[in-house]
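Take a look at this single chain in structure tokens; it is the form predicted alone.
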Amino acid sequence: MRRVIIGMFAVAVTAVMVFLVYPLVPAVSGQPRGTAEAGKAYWDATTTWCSRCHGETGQGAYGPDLAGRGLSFEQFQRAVRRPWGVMPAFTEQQASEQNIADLVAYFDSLPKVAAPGPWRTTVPAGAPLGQRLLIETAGCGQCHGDVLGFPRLAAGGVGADFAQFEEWVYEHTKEFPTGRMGNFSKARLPEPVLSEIWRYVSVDLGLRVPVTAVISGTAAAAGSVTYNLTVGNTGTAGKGLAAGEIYISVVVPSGSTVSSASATGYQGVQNYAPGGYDVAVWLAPRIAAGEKLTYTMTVSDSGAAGGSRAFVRWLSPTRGGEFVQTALVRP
């Protein structure tokens, strides 16, 4: 009996020593402790868009599944900092060591998946080479859509060329240190592939111009209302692209008539049959980056205060034309 008690005491002492010594190991190695709650919060936030490739709950899609994989901190860290595939590398400012530890804990708390989910953006039938490359080869389409709408807008706003596009892709964190996208590798996404993608978005589709429209209404004497419209190109002056062949229309409130309007480019009042209302129309040849155009329309009669909105459409430089519209405003 005495030997049993002595043995149990020895085991207890050993357990205490292990408890005292081993909790120091993670601190010594520099590996932070993560929590599933913090990992889920980071994953669901818009800090990075990891879920657009890996699925809303890490079930996999364009990128591999992560849920329930049992990846260690070191494996996850390696994949984030120096990815094996086409995935961009993320810096400490974008995904800290603590974020990585939290993600490991989060995915460890989830069950394994039987099969990955669908891609967020799929390749359209008959897609040209450039579009296939940006969606299925580089994965750009999972965050930016099948025609890279926002990157084309950003590029048009500064009049970007291929050299600028390359820098955004390969050295993204140089200009955007806390941006959602990491840095792609030339070894995994070669320049000839990126060049074909650039040709597709800049030539086949055309870069976009950041055109804005803002309308307001001001009541005047005798029940008349003046609607003021400002059309702007928010691109960088001297660098951004100009929008060309611009069609501006302002809705004439039902029950009112136009008593005066800005003269430059004015085409009069026309009926917009699909909408069943009249519009005052102006044409402008172009609006340069950093430039603003202003228009006024004064209406009278009983419906003057009924509210108006504007539509602005331009035909170049995009191939199919683009438009913006304002919300309905009342004085």
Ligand code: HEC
The other form holds:
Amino acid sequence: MRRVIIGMFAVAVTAVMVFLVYPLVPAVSGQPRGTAEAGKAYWDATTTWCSRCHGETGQGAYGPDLAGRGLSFEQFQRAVRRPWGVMPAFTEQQASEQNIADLVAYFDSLPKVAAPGPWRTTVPAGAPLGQRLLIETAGCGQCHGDVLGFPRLAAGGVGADFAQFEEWVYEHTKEFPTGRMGNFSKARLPEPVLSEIWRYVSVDLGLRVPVTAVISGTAAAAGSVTYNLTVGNTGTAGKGLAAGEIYISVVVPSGSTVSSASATGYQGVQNYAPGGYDVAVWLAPRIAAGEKLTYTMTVSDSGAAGGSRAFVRWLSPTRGGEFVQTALVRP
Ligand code: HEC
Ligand code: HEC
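Same protein, the form predicted in complex with heme C this time rather than the form predicted alone?
Below is the entire complex, every chain and molecule, led by the chain shown above.
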């Protein structure tokens, strides 16, 4: 009996050892084999953004040209895992050894370029220091544009502080293990530089509030249509920023007249001369993160079938009408 148990134990141990050892064999026997087709597919995929810095075909831009350069697997791997300069580092989950081998084969299959291509995002004339740092020095602008529109929205949605911003930049893959952005190095992008970028985007430009609007129409009694508009702040409740002084305009379809409208904050129908149409207008003092406001407008007559659209704008905490939201619907 004891021998049977020991025998079973030995079989189990062998099975476990085979399982543990087997996957290591290909790595020990050298680098993976790559193909140009797979490398091109990785480079072109929407899940990777290397090309924003190196060009659509590796012709060079903010980062150096890679096409036809003849980099070895080891050189390529070193540049991706422990970049020499400001390039963020990418993990195995974002760019595997196999992906790297495929990229080496892909760039080997392309001719050298005569000269590297232009940057995707350039520094506007007279740009303030914070903006120059985020475009030229750190390279954030190659993916996020020249005013970091998306990061300001993400930060506003959770009411981020500098500590959170730092974590997103230096330890990006903690929250986004398979994200398209890598981990920046404190040695190449030191905290004082990142702090000036943060000051510029959070104070000078201001964080953004994720306000969304959805409008839908339902045919009511003969010849009339009721539109329901929901305006929401999708930020995290209790954390995200509130939007303030909100102007909500719902376009009155041409040939229609408003027969009723929800009362809270209603300002009546106004003519919007530049667009040549009427709008029903509401004002709301504030929408807190996680909150939703709803509005209804009922119009009569046939023009209603053409549908309506809504514009939501707010003055606080953003500037210059940058964040106009548009919702369009066809009933
Ligand atoms: C923010 C822009 C940026 C992004 C994104 C980026 N790179 Fe780079 N890359 C650079 C810069 C700049 C260099 C030059 C060295 C440095 O500053 O780290 C570089 C260098 C390299 C090199 C070495 C080139 C040489 O001549 O030795 C390789 C290889 C490379 N990058 C591959 C990649 C791959 C693969 C990705 C995506 C997984 C990627 N890069 C994403 C900017 C970028
Ligand atoms: C290779 C393109 C790329 C570069 C370069 C880049 N980012 Fe990102 N960033 C992204 C993408 C894509 C996301 C969305 C998450 C993901 O896919 O990694 C993101 C997300 C973020 C977020 C928001 C996290 C959230 O909660 O959604 C912040 C903040 C941010 N980036 C700031 C920066 C800053 C600052 C820099 C420059 C130091 C920078 N990024 C450089 C592509 C990039």
